[in-house]
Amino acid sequence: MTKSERHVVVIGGGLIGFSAAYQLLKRGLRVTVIERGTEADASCSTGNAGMVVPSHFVPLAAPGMIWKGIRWMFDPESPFAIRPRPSWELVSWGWKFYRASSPARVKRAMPVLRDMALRSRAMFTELAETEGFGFGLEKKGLLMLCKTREALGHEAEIVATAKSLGVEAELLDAEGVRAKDPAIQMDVIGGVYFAQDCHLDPARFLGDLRAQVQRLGGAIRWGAEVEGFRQSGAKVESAILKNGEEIFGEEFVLCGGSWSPTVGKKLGINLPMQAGKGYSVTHPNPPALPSICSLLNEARVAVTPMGGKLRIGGTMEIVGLDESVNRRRLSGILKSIGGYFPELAETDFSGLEVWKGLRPCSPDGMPYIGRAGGRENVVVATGHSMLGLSLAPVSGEMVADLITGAAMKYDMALLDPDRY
């Protein structure tokens, strides 16, 4: 069988499956991307914060976080929420996420976020300049914003790994803040600037990423859920889907978000996971905009200019695969901005369509990349957490990387789907 005939099926249409699917295209391979939803369905993250963060190198799972978590959970206006629910898989998740949240882990992680999102903020810049994609790339830095002395005096340690680091950080005062973004008013004691940070429009960035796809004669399978697996001892020959069609392959690509632990478990393959629900509403024409993204530190609250619109998001509700909508939880958002910008209000984003997705959170905060389960032909990418546009390009390239036998930058025994 010659390269080019190899077929490899990837299961999911999201950021991941197709930045995937686009590696693999250009490597020579067929490949088949089968979507559980239509092609009008928004994925979880075209509707996020459009950033993307080297400056995210300390992984969701860090010391404090637990006990941060547990103080937020009693505010319903709060950025953080875990619904009780009687649930040995949400237990068994906490469990892992407070064993996780080591300072000896967190060490050992940094350095590979670093790296996988400068390799992924190079390949955004390379994509920017390539034809056929428009996604709205602007390398501009983002602005870390703070209120008070506690959050600055935080921000301070951070700025002092991210230069051990080789990540770009600056501490500003609120002086210094004002200068880096002049075309907003600010209310705030200070801040961080960290340089190498972008913004883009994730859903022109899927978009795009689609086209290419198709262009390069990938097929494209909207509404096909997998049913199940055709397997022959350690190899899987094909994916089934609810209506009975068998789709074959060579290679399986699972990155399927939050819902990735049910089709793993099809295939023996235990991906430990949470779905930690986001809202983010978007003004198409605000009284104000910033030309910088930042991220409100005390509010948990990111914010992103977009051409002439402006995306306001946040929170984190550990919530089961349920896509509701907390008005109590979006209020929290939507107040908090006029706390940092005098010139919004919460009234100006009254009445405007609320977008809600689930991040796929691995109790580590690392995301799942690697062959996985003792199934020799298949690879997973899933678990990024709010990492997923971030990340997207480079999982991609990993994923190229393990079917076509490409060595491995990474230290991969930290995103092996079978660690747990």
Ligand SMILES: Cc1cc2nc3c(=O)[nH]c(=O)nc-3n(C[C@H](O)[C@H](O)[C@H](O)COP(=O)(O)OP(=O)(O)OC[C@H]3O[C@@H](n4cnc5c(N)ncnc54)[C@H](O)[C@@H]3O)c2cc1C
Given for the second form:
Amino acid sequence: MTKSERHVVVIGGGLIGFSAAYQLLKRGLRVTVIERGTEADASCSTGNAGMVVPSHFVPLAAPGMIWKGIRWMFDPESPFAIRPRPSWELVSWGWKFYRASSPARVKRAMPVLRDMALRSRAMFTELAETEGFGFGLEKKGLLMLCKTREALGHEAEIVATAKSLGVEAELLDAEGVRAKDPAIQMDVIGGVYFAQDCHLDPARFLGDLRAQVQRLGGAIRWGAEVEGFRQSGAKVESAILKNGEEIFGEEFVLCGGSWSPTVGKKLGINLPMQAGKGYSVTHPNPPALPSICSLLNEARVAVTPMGGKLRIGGTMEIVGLDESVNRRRLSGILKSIGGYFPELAETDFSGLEVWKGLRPCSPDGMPYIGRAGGRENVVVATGHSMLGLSLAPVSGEMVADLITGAAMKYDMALLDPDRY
Ligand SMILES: Cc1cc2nc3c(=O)[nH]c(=O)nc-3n(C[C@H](O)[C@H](O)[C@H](O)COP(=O)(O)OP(=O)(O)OC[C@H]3O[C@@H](n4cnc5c(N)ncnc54)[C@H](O)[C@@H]3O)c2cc1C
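Got the form predicted on its own; any chance of the form predicted in complex with this ligand too?
What follows is the whole complex; the chain from before opens it.
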């Protein structure tokens, strides 16, 4: 069989699935993407904050996060919540999160996240200059905005770590912050400027990827849900759809976001995961518009200009696969904005359409990327939590490297889908 006859079946049409499909097609493989949704609904990958963040080298599971999370749980408008429920998976995920939050593990994870994010940034830069892509990449950096001494003190430590890792970071006082973005007033005591961070429009990026996948001859099956597999020994022969149809292939890539564990189980692959629900609202014509994206430190809210629009988003609710909108939590996001940007108010954003997405969260904050479950022709790429856009291009490249047998450039043990 020649290389071009190898058929790769990608399960899941979010940012990770389409990034993988694009990279595979560029290497001359035949690709089919199977997505149970329609072209109009794209799970977690369209309404996110659009930030590409080499500054996020600390994984979600880090020292201090558990106690912060417990404190937040008692505030219905806080940026984090877990709905306690009788679920062994949830208890086991929490225990794994706790175990992963050790300084030693975080120290090992940080250079991997840094290298992956910087590679992605370089790939976004290249893609932005490629014909057929136009997703509004802005390489203007990111401001981490602080209103309290406690937060600024913590950020000063992050700046020191960033510098030791070779990530650009500048600690600023209030004047320094304002000088970085004179386009909008800010009421803060200081912050950090991460020069290498960027922002873009994730829906446009996903749209470009879909169009390019089709242009390169890839097939996309919308409204097709994978329910099982035909397997022979360690080899998967086909993905079986809900309607009974079989899609045969030589390689299978699992990119099902928060639903990946259900599909993984059918292949004997154990992927501990919790969905971390978040919301965003996008103002089409805001009263004031920053030119740089920012994170409101104490509120854990992301603020991103997208063309002339302004998106604000946040919260992390661990409530299973429930996609309903929690209005109290949403109100927590909207209320915070005026405290940092006096020209903006909660009322500017109320009444706008609310987008929600389920972040696929592994317990240690590291994606699952690699061959898995002893299956010789299955690759997993999921569990990117808060970094799925940032790490999409590099994850696609890694999938293509794994399938074409290229050398891997990262500490794959930390990303191993079979690590639990
Ligand atoms: C409020 C918010 C803000 C965010 N901001 C950022 C940010 O600024 N930067 C960043 O890097 N990340 C951000 N993220 C995270 C990012 O959006 C996610 O990590 C990313 O979208 C995950 O992509 P995915 O392709 O893995 O999953 P998804 O987008 O969920 O795609 C998975 C797809 O698989 C499909 N699927 C599942 N099971 C099956 C099946 N059996 N058969 C067929 N199809 C199936 C689903 O329908 C779905 O479309 C944010 C998330 C939220 C919620």
